[in-house]
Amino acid sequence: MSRRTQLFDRAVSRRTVLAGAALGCGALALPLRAASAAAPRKQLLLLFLSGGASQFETWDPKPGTKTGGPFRAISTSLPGVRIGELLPHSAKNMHRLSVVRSVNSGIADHFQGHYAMQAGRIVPGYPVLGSAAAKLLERPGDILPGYVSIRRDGPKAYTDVGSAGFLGAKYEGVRILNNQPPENLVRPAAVAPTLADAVDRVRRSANDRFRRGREPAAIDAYGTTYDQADALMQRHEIFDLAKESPADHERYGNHDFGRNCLLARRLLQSGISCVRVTHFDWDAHQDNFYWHQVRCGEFDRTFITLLDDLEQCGMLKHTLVVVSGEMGRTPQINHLGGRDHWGRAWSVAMAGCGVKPGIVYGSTNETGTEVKDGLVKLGDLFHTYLTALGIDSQTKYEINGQSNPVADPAAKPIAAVLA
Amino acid sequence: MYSSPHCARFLGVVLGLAVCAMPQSASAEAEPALHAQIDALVAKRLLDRKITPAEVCSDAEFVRRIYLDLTGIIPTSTQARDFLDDEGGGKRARLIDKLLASPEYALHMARVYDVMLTERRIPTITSYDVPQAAWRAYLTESFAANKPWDRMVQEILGSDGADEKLGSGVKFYLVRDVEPHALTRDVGRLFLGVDLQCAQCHDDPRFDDYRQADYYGLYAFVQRMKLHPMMPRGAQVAETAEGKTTFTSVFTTKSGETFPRLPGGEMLADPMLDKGKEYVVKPGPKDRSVPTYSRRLKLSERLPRQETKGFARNIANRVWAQFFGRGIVHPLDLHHATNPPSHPELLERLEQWMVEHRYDLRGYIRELVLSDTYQRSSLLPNGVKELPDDAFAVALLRGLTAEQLRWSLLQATGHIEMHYAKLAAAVTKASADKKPAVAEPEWKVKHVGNEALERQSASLITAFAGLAGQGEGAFDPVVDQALYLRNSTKLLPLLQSESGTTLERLGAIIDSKSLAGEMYLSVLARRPTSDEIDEVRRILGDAKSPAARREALQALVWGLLSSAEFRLNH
């Protein structure tokens, strides 16, 4: 164990015990939050509804119109605000949410939408939200990866669109498929501990010799990745969902999205800056209403369970939760009972850190075909997320002699939504 | 060291150069070789900046570096030993020429240019891609024949996938989904050294040289292209005969219209064609449209020329960066007035050389690696803590690329030799009765022979390659890679002492000193110091049983493979 890691352990363990006891949150043997209680690190949870959820069946129902579909709108905890009946738990919690009903992203394509909704622009090559947040929320001495993306293993190529771009592999984050922990976190059984130790001693003494008389930056950067590997190997249990209680498994739901959200909670508690959970199969070109019943059923309860837990642990104050897909769905209902791709007028929801609770911003016209007021473009959303996280969205990345604005300079944050 | 006789020589060359820069009538023989001009111009800047450069590298540093740079693989222990023990004159130049003529040179260059041109992009629909083996074969054959760069670029940009001779060049378009904006950006970056991305939506506020009109001038060449899927699988490029190019600034709402135009060039108006004569093949539901006048072909003819601003300069600078770890203009795709070259005269000279020698890449590379500037040590001069990267005063520590690392790991552990020994044994057996009529070129034999080794080590590329679309950047190690080298069960087979491997060979050596010598030559291409011999002796001395001895040997080799010295090109 490296010296730094030892110090680090001592520094966090006492506070952890106190925090765990006081708040009664899910048990984590060794949470890794290095931040002091006075200035907790801001965190981001992105729940990505991949395929494109229908705004009509969720945040912006139009019952009784020709585009509205068969479901009712129900009243919510916000007086005068109604949402789709498929989200009963969310309805009871509308006073904690911040919903934008006037998004015009102009994109009706999975690949483009996945990239643009996460990168905050259409121009390729920019880091996606998770990578950007990992970079911008990073603190000196961080050992854990800043970004973890969790999803079911599936053949949907578009869910993997977007990367850390020019921020480089360090911010690409860790990808978790089917709740399998990342590769190579555990020493293989075939390697005896004595062998592993001997390898490490040889490596270290070789590095010490090679370092003499040379510029140390690259040599030390390489050595540091081994220290980080040590630290991650010791903490591999933060990726281990089996460590969560059966009761919590039950509360989150016996489905991929539930398990993925439970893992997301565990990772956020461990100090990962940004976690993305991808919820699949919203692309309902046929049987839209059946599919939304199934999808919303999974999403609604789990989302609110997670929100409750984050609130109860005191984490929601410094964690921004974003619910978005790559696009919305058409007002027109096609001959297969489906709704198709649509980017002109749809909704995104937020909660937690930096956003005003109990806000519904913007609106669409009577049949939901156009934004009526409060037009929001995709670049504005990206600015809003960063600002809510306490990041100045007008700043620039300065990397390898290139200067690049973190958010599209032609867009701006939605002031009315920000706390 | 930087002694005064040296300075006098350098200055003499600099003055000589000033004469040569005058009209071409000056005798060509009087002009010093390019490598001497490089050294003189770099030395001049060092004098100006009062920087003392590092010493010339040792033979051991040189042999590892030159094998890595020219073949992408560290030398075998035998190759390293042969070079170190060679007492003949001019042995560095001899080795350089030998490696440049080897099939490994072409294979290595193909790997480097594959990554540079595709940046490991994968098209959205993977079956619409040129198979990697075909594309690599195209590149390898081109480098083996030392095809001039301008011709390669012409072939790549000219390929629509239908012409078999240029068939795989179309990969450049396909991996970008034939998306015009992606193509505009990457044609600018990779072939002209200018990243015009920001100029897509407005004039770049950072640089006066990057105008929105430049972006759309380039865009107009590729705008009419699109993907044409083929059954059962694969894709080609289709092109239409219509489509205007207009643009509006998001800041000023100023708009414009343009025909194709290369940076610094004239607009190329489309020829007037009679109605009905616009197409060779008209667009149809199943037909790949082919226009009578192709803007894409125009691009492939016009771009790879000296007159195109940045074309010769870009390749001179890119190849320089490949061997020095940094461009004279850096980053490589930001040639513009506020990012001046560190050595303007030198870059000018290199660009001119490229044009004079018709983009002879092998000849150019030979000059680069013959220079003292290339052959500096990575050890800092006594008492110096750091030197600026852009002075080329010391060999920069460069990370091995994923491909260099893969091949070097296979080499150090003895797997390449083992594999080819097995292949040779199989061939000898089979060829007892018949011999092939025509001998395959050497590069092709290796290209096919390497396939099994590539499969065996595929996980290394996954672990060490950069992000798709980002190309090979500066050394930026990440934790996943350390985890891989520590724990991957896919790596373990390379570290077993089966018959024919380095570990097995080392296991047979009784004397610790000889064993240390062979181990260090195999893994690090140098002989061990006395400290290192002592360390080997101590670790082996602690191993009392044959099993413990095997484990100790494994630990030593694995430890050296995990060291910074192995991971870096130094």
Contents of the next structure:
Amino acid sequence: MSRRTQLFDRAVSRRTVLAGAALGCGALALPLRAASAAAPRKQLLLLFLSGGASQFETWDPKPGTKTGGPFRAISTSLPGVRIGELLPHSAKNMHRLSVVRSVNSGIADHFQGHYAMQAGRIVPGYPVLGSAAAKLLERPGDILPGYVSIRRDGPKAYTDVGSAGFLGAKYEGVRILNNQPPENLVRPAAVAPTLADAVDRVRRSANDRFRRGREPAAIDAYGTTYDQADALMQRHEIFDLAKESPADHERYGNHDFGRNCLLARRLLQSGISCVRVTHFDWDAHQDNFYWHQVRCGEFDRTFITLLDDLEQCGMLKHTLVVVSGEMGRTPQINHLGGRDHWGRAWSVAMAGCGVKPGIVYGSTNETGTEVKDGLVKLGDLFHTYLTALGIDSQTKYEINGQSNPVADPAAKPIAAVLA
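What's the form predicted on its own like, now that we've got the form predicted together with the partner chain?
What comes next is one chain alone, with no partners or other molecules.
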């Protein structure tokens, strides 16, 4: 058996098998993972509303106040709880969500916010959430990358801020742009399998010689990257949205976010530990209310469709879904009809693995300018995400003989939202 075949077999035995994906969600009920007595892998889906969604037009409306804007608040499936009318599908599913209305990240900058909300810290150099999940949820024998980041190709300015940091290249996110798989996943027809195997043997032999008397970290990192690329070549069909049914494409929506979420479902089914989907254009410094009608219209139905599918297929029990951006938007409406950057009082939503459904935690004052109770800092959110995934957030990374806390020691999980 060739090395390449061995790698593929190991990947399949450890990861989910995409069986009958063309059959749509109905196919998700099939045994996508190899038969095993082990508990299902915990997974994370991060829906990142890049630019910063307005809490007033989404999870924390203030109708009838000077900061409230023109939209109504509507009743939800949670008695006494109302959210913005631009999220009617979410309103019907509030009993499945856990919403935190009292986030004070203290950051009103895209670059800092993108990093800090994903790393759980302001200090640079720490792994972002996707990379941390890839590392901490990893199982022996995993070959496929643990973290995939999906977005459209632009704007690029602050979208990819943050990295795996000291965890290294193995835990960097694989970037998927415009629903296109990574390049060069299919071997050129002119390269015969026997030639590819011969080249691989030469590569491995050269690596072995290089290791002798040298620090192996660099060559091992290269080898890991090579193995991941090889596994992706063997499983390139996991990126093929053409295998999803026309009905599922319609349900998720004919727009980038819909297609990206459908691909995220597919990747989670394949066993990827963390998938991040970036939804753009929430940075509404002008025409805020028009833009939120458009953005919420795309987000709302697709978000609930994805939740429905994950639940129907039994995946929501082991998949944490987080809806966040890098900040909220100002209570004050500027002269262009926009809302600017605001980090002092805004909202984050969660669902699925490890969090209580039907929870609204914390509150803001009457005009939404400040947190009134249940103050939550960005480090608290990071602890909460990890704890919901069954990870001890007090643990430490042990890298090259050095210990480093996984999460900010000064922060703590939000006990009230954890299941």
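Positions refer to the first chain, counted from 1. Here, rigid core means the biggest group of C-alpha atoms that superpose within 1.5 Å across both forms. As the structure is a prediction and not an experimental result, all values here were calculated from the model.
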In whole degrees, what is the angle of rotation of the smaller rigid part relative to the larger one between these two forms?
22
With both forms put on the same core, how far apart in Å are the CA positions of D230 between these two forms?
3.9
Displacement in Å of the C-alpha of A221 between these two forms, rigid core kept as reference:
7.4
